[in-house]
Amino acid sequence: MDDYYTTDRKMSTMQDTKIAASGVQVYYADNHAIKDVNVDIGDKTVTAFIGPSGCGKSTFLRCLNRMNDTIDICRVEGDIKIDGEDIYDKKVDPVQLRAKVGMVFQKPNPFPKSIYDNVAYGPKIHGLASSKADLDNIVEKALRRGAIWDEVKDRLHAPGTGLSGGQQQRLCIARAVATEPEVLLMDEPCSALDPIATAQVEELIDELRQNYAVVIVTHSMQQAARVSQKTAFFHLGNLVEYDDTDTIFTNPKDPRTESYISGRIG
């Protein structure tokens, strides 16, 4: 009986894994930035990467949509699979991959275009809309998902750069979800925002996990505790500990995690 339940639980865990990374190493020329990281990231879950500055959390995040490919001196080894498919396979087009794995950066970076065109850009280049009406629907749906539709619906043709910082970041989230990705990566998405805008984006992250696997890098342990269900602690390029967020913050197993959480290293 026990065997049956164990197998059953293993199967359900395997089915819930969206991203599986094993033996991941990252080098910048001779600098060994990420050391043998193994992690399974769940679907429809917010996973937070925490750790001191320079510990490798953003470098590892950028492996998940091959953003490190754009850095000449960067070399990535190991396996990263999304839904069982190797994203570093030569047959995989990084541009198509980045439609499936959306990214939101630290600083809001809307294109110098209208609010509408910011969101319509991805669906247009990926051929996701068959008509203007179709594109209008995609843009509205993405802006609603970005929790900014009501604020901008009457000025869709105004420049995206004219919005406040918090609105710009929600516009960037809308832009990222417009291509119907399955994974959403966020690299310190609130670090340039005031507390009110931060609270709005955090609320939005909680809603987004109903549809996506969300992975967020954050300097703020309070933010990780508020928005994530799983937390990974990185230190000096190593993934030290990965567990349920509550466990990491209340009962970490590794003394380095405990030292970071309590403020002794950081």
The other form holds:
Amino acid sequence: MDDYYTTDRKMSTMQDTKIAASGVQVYYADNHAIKDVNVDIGDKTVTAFIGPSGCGKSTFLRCLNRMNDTIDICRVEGDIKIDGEDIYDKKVDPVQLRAKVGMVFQKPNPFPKSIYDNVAYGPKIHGLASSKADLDNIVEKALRRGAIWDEVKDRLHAPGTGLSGGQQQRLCIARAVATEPEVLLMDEPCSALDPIATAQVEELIDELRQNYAVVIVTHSMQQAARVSQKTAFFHLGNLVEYDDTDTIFTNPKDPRTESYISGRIG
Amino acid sequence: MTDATVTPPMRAKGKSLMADDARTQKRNAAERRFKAYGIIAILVGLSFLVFLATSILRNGIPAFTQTVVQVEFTLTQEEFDAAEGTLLKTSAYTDVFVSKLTEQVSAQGLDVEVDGKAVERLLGKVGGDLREFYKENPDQIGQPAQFQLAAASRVERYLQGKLTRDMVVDGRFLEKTDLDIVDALVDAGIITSAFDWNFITGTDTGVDNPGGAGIGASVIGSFFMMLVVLFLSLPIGVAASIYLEEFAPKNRFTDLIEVNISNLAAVPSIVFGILGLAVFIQFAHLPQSAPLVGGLVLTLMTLPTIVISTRASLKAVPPSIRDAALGVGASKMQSVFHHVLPLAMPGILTGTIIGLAQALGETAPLLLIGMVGFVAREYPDGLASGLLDPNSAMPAQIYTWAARSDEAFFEKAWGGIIVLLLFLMTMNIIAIILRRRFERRW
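May I ask for the structure of the form predicted in complex with its partner chain now, the form predicted alone having been displayed?
Below: every chain and molecule of the assembly, starting with the one above.
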């Protein structure tokens, strides 16, 4: 098993770069929230962002699909390229970008609609389905990928808000993958879940790695160690260290990283 | 486990839980007092409501009934020809009516003298009505026909006990002998009380005929105004609030707009009336007294209410729903129309119905655009005429009646209030049904 993971990780470092961020600065009005962050995120890799609260990891994540655009006072500088294309270019429509870069939020937020409609909404607005049967297929595929199909297949038309917290979060993951994104951003997806639901979601993240570049923000270092191949440690808006997960947790170069991992700061 | 033996510091040591200490008693007393205030406030409110409802019903119900004289008789062809042959045709008909009435009265064994003048005082100009009826329905000649003729308002008031014999001064309107006739006819069952459909369906009448006045035409006027208000203020108000709440940048200019909208909601309605007069009638040359203009003025008045409540209900939709929609690649507009607006719908409907209810009961702006007075005389025939022909509205009609000198109109005013309230209740019920339909649980 160990060997498998090691080779896997080596492979992942050799993977193509999916997202390349260089010199990213984010300001909330006068507050300098992200300071000169450079990071290359590989395809078909799980990259974890760790760090104490308020260190800017969620803010940086939200830059990757331009969700920060919805905040008036937020200003982003620097270069973020996905597949070599600058996503902050004037010609880029954030709506199209978000179809390519899906997002799962901290709190499960299904639409107050049926389970089926929750998943079908994205494909519908992007015109991914040509017929009702086609849409049914997409929904089933997405729910299977979200590892929730078996639990909901008999009640697809029950409201999505009636599911348990863990089920809701997996439904949201299914909803995010239904639009066939290339990158999946997860903002603390397990913080509202119990340990069993967390384990299910983590397992799911590992499976999603086959098809997507996954970026996950987490407070739990154990979780980062369990699911990710690469880890980035943020502190006070700076990217302190970014390396293979193994290296970060066993042999961190920066003293701040070591203090955080051993629990002295954070 | 030695820690367990250490007694924790105890406040009020040795005090029983069974007795309240002074502090607890004080707090409980304060709570009881507060509850009592609440109950008193509710009782006061309820008693006002009951007082209002009973006085409206007591004063208004008589407006829905009418004192009628019921006469059944047959007009023969010869009588018809003879009456048509005379010079004063209507008075000839009156004579025929009097003779028939006398027949009926004496057939019942009553001893009263009925003459044409008395009939005119009691029933108004009967002859004209009769002639009209037979001219329009010539096939009814020779057939027995039932006539229900409205009695004069004085007769009604006499029967209600509001007019006594001592108050009658012989003259053009009523003589003491007429009251004998009335008493006799009541005994004979010829004068009875009937439900007055004319009050609900009819139009306004001149000051001399309170009995014939109806609120129907102004109900239709109000209806057309509400149509205008609904179809203008709902889309404009909702669109404005969606833009302000979801799309507009937050800067000084939008702050200014926000403050101004809140202020507009507090502007006295008569100001909107003056504005409507200046803009819609004097500048845009729209017709006076038209429900269209009334509707436009009330739209201006209703807009702030709708904007404020719509914005509040849009704000109440959790931002996570917007994030979710944007996260799957919905555009801003899609996220608003597919997800936010449906969730805000119950609140929007509540605001709209409050705005419409306010507009329905508004009189002051209508004063200035000429919808008060002797306006609701005719029925509109169709949409264009309903919007553009002079008409009144329910509250304006009630105001008009209440301002007239004949006391019989006061009763009509009270009755009009009942109709207005029924109209309002219908609107509220529709809104509640719609809201139920839109309501979603999460």
